[in-house]
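Presented below, as structure tokens, is a lone chain in the form predicted alone.
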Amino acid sequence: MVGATADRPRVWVNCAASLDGRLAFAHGARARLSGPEDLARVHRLRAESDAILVGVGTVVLDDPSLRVDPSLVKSLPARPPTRVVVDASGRTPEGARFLDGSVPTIVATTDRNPRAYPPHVRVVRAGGETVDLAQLFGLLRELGLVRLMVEGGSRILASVARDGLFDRWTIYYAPVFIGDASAPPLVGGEVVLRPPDLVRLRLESVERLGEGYLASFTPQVPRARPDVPGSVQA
């Protein structure tokens, strides 16, 4: 698998988006952005992806399952995706659908978070204030996760970009704009001030999915690594 290595999983980064670069609504109210043809695209990525990745917010404010739909694929793998949430202090919520043990679930968090989780939920450690999603990616493949999707939220696309974590990254744009300032941006995050602190992707191929477009990049170059590894509060 091209991108997958010893330190960590191949990383696809996958998110849709208004035109003006919007997750979701005001204060972060979900938005279905996808069309049918992009959700069934998302659903394969997810049946051909051994994790999928989002942070605490997400679960808080959307509760997703991250499960496969089988309406959406043509056969279902023979292991459901593990699902990862990166949350630092136990913020997810006792009733979410994360912890319904329906599939394997990891909860990736820090040492100072003294939360008890079901058995079935297994529980990484990454990181003593914030977690370490470079630590974290190399827990993962340790565990033999070899083929990540990452779904968000913004402060997760954030650092994955950041700190060039990734191999893919494909962007499904819905033809609307939201506008609204307290919407998350699709990358938040450091000022860029200069030229040099600038994420830079390759272009790869634009195409025409139902009523969007679907872009898909992948790094230009490889950025150095920062004296301190990316982290996420959450």
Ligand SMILES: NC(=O)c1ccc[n+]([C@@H]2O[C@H](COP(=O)([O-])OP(=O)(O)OC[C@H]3O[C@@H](n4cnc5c(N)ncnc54)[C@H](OP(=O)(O)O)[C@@H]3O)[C@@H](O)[C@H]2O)c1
The other form holds:
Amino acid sequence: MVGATADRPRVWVNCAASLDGRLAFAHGARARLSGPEDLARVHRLRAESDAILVGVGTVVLDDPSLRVDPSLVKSLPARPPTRVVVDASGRTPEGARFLDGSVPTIVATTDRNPRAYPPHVRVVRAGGETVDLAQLFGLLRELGLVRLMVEGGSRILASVARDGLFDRWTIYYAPVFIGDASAPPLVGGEVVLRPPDLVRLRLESVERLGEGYLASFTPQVPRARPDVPGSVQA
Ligand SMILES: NC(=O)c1ccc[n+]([C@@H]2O[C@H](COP(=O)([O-])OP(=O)(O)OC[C@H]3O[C@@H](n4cnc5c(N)ncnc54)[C@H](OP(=O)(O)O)[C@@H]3O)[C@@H](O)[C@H]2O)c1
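Output the structure of the form predicted in complex with the ligand; the preceding block shows the form predicted alone.
Shown next: the complete complex, the earlier chain at its head.
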């Protein structure tokens, strides 16, 4: 995998999808698509990462802990990965599990969000309307986070894909169809790409994993990112 650059961490996107490319059930209801083999792989990957990122949509719908499950890895990392939640307007529910203070936690937000988060949460501001992910990734790199795992959901993956902000993208395909138009697609949201701006990936490997298969991709053409400043608040 390509190493971290001076302006952003090395970004590994990882997600699980149905064969028809859905990340969850109708209206975003959580689907446990990973089998035990994939779950173990995901937690190994988390353990090898400096930070794990999801969007606030995933927090609202799934309430993930974003931690490494000790029962799924041989040994826990010396430093637990930092949790990063992208929350432009302060939609994080009060009792969200990722706010429990058990491991370092960052909320990435915008200048327009007046919401106060618990004192143990580091607030990073990057962007005015939505969170500028290129800017955010630059700030994460400045904080010494070199290996960033991006887990979703649909809109975050769309932004990461559109802006070419990844070095590796793995998808575990579960042998199941979901087939509901309201189920979030692997890459969703308002991002519409047409030639010549299509995001093209290079297939690196495909392997059977449990009952499904794991496909691994790299970007075909590394995209340039604009250099934009942001602010970090302790
Ligand atoms: N199968 C898997 O591997 C997997 C993994 C994770 C999640 N999921 C599923 O994904 C679904 C959630 O996806 P989602 O699309 O609703 O939410 P999401 O991608 O988790 O979060 C999207 C939200 O983040 C905020 N945001 C701020 N800046 C953004 C930017 N630059 N680009 C994109 N989003 C930005 C926006 O909300 P604000 O403006 O309010 O901040 C946006 O609505 C759930 O159903 C969950 O189960 C599946």
